[in-house]
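Only one chain is included here, represented as structure tokens and corresponding to the form predicted on its own.
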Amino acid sequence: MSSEIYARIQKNPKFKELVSKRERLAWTLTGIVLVLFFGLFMTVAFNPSVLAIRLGDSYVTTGLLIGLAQFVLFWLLTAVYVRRANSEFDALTEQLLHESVKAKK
């Protein structure tokens, strides 16, 4: 891609919109992951007895369920990002490229 097209893309308001939306989503998801991840480790460090509570007569504890729930949630958050990237972000990127290449002609 020529530097002229790249400069045109950077000046396009849709590029700023794309960057803003992508950053907002990325920081939101990052915040959720960090709070949950470090929340679990802080619980392990300062109140491990909460994670040792057995559920019923089984060997399943709250810590096991919370740990497994984190993995499931992280997969779901990844799916949210992929879905937005494949629909909204890719559509904006296509529009940007189409407008920039079209403007060159």
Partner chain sequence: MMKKILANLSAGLVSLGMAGAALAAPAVEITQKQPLNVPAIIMFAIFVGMTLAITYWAASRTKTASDFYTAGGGITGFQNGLAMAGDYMSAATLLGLTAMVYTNGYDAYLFMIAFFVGWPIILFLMAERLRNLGKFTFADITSYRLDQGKVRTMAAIGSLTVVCFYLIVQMVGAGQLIKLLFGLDYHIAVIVVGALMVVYVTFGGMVATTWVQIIKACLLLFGGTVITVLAFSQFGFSFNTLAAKTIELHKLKDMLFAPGKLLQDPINAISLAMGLMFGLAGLPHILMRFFTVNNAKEARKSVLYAAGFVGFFFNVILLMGLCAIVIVGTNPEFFEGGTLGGKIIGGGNMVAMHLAKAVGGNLLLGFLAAVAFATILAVVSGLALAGASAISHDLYARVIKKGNVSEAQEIKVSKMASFGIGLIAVVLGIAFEKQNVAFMAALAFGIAAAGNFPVLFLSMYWKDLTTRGALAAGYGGLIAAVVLVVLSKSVWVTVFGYATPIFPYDQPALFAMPLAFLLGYVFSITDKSERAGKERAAFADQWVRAQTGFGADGAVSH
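Could you give the coordinates for the form predicted in complex with its partner chain, as opposed to the form predicted on its own above?
No partner chains or extra molecules come along with it, only the chain itself.
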């Protein structure tokens, strides 16, 4: 019975829209995180001196700055995802379920 509903949901064009939008966002963000993170680790492994450069006459090195930037950026990306998912995607899901489930009742 619920299988019928699942089939109906899947046929709804909104389902396709929801899935493609969300998957695109999720994989883009995952890609950004992985590239930056493994990029940093590759730099550490193969060219560490780049991370030892001091910025101006302060004691802050590029490595420290990049590290802090990763903490902040990765957290902001989680915020971006949560924001879009909790508003746009959830609203779309709501509409989708309303159309596909309620319509029949």
